[in-house]
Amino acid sequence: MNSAELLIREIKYFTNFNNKMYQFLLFFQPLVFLTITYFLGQMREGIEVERFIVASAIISMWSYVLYSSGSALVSQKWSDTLKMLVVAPVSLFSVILSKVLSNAVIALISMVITFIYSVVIFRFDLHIPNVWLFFGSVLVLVFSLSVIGLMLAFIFSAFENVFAFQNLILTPLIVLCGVFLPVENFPVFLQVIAYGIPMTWGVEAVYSSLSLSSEMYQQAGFSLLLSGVYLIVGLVFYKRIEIALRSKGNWGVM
């Protein structure tokens, strides 16, 4: 199966109308998001439309990312095709990272869907002054999501209640990352785990990229440089688990 199909498959699979869950992150969640700035439109004057519709757009896209990506592992026990990967001739690593990049391909439907909604349905002004820096800015923030999946799936592998942990990190890290308030307004210390994460600089960037500043290409680089390090992390514990199953016959709750 090559990557076209897998991503086609994918989109299959998470837009069905059986899998309820996710039809709820990527359809009706931003139309949530959207009513809240509505509302705060109609409250207060002034406010910058375009950065709340991007912003809803992103909680989106982190909300379906975090629990399709974050259970990508562990999905392959409850599935019983593990113990077929771990003997496949391709890689554990490549088989989740394929998954995890068609998941936040998938994910950029949530952004499209949003920017439709906000014209269609709210009416709302929706400019964006320079559409190729923006979308540039856009996949950068799709990589950063992709890997931090990547990194998710492998830490999530090791819990049992998977979707526990996905509940507990969903709003925390959507404000750590700076999708609300600037990273620079937070504490000292949270700002070094927050500049730590590749997601916080997509962030940055794909802002940067709606105001035109130039600040845009340095986040944007060290988003990637990040994302980069992470990816090499990410190898290096994917080695170790298919070691572990291979050895031992699990790993975590596998």
The other form holds:
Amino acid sequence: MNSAELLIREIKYFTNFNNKMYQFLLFFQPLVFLTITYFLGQMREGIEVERFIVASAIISMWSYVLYSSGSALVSQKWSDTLKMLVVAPVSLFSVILSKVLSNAVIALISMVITFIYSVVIFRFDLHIPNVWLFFGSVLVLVFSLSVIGLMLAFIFSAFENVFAFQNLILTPLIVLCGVFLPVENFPVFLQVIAYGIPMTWGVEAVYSSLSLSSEMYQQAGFSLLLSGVYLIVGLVFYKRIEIALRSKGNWGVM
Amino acid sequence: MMGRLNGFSYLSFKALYSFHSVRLFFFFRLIDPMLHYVFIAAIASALVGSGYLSYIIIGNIAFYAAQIMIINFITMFRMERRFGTLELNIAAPMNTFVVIFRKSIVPLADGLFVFLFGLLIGQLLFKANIPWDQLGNLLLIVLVVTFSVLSLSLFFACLSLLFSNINLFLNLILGGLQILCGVHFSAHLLPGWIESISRILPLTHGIEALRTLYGLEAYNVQSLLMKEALIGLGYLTVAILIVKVMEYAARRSGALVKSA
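Alt. form predicted together with its partner chain, vs. the form predicted on its own above:
What follows is the whole complex; the chain from before opens it.
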């Protein structure tokens, strides 16, 4: 099966109306956040609407990646296909990477849905000054989300109650990565943590593309660089999982 | 009698809840609400400025407690159905509603704890200072809101039996309540017909009463509390009727609505 075919299958699975949880994340959650943004916007004049529409979209994208990619490895155990993956003629890393990449592409759909809702339902004046620049920065963000998804899949394989623990990092990472408040406003130790996450640089690049700031290239570069480092670390981790699974037949709670 | 009640509730708690350890309790009842309030504070600060912080945090403290109770109740019904004990409740030689009431004690205590802890966090982290001179009224509001939300939770838990997968149902309820009950913004901002819906939901009047006590809005607290209590009573009555209808249907068909 080639990558395009896998992506189409994943899109079909996650956007299927029988898949109740992802239905909410993709189609209804953007509505909830946009409604809150709309009414909060009525409390004060002159808010920067584009920024908050993009913030709503990033929340949806992040939630989707967290829940879908975060359980990518442990769900193989639940469906009893992990042992098949371990003996398959491709590495576990390649399988999970292809899954998290396709999940990040589906997350992109949630951004498009958020934009459609914001224009069609809420009549927000969504003005993106340079669409190609914006799209480029979003692709960088999507890549950083994929890499985080890859790491989360590894981390959450150590938890029995995956979804409950995923809830614990859902909102802190949104705050920490500067989706609403600039990271420079945080205490130094939080800034250090935030700038160690590729998503932070990706988010900053997206916002810079909205204001046509030249800093966008630098931020996108840092995001790609950090994502590359995480990817290499991920490769090492997944090799170790594979070795552990082959030698002992288990890995953590898996 | 008291021992039987305690034993019943304790067994129900041990069977249905994942909070069996202090560590998990710490994560999900102390850390998680705090993170939720920080997230909301970030949205409010970025969108409308820090002057609005107390207003939105107070709404969210009540909402988070409601969320805990709704999730608890729906999970309780779902787990009962999954483990096949829902039928035993119906078949027990005791009024079904008494059985449910006894099982409600733990979700009620859980919601109350989260509510009161939330008010403390509001004071410590977000300068939403507890009006200590109005402590009696504050506790009364907390109790009335908890009662009305408990009734709504029971109503939703009964409705959840109509769905084989309740994830979407639960998320839609929680998303809908955030918008309709004036959790983040005043319910008066909603268009007329949507505000009419919000006025027949628990939480809307309770949040307004709470904000009034904190000096963030200016309404008649007694009138709001009366409405909140009446709405709670209304949902409780409907929930009792649904339980009775379910019990009747279960006895006739030998099945409880949709199987999980």
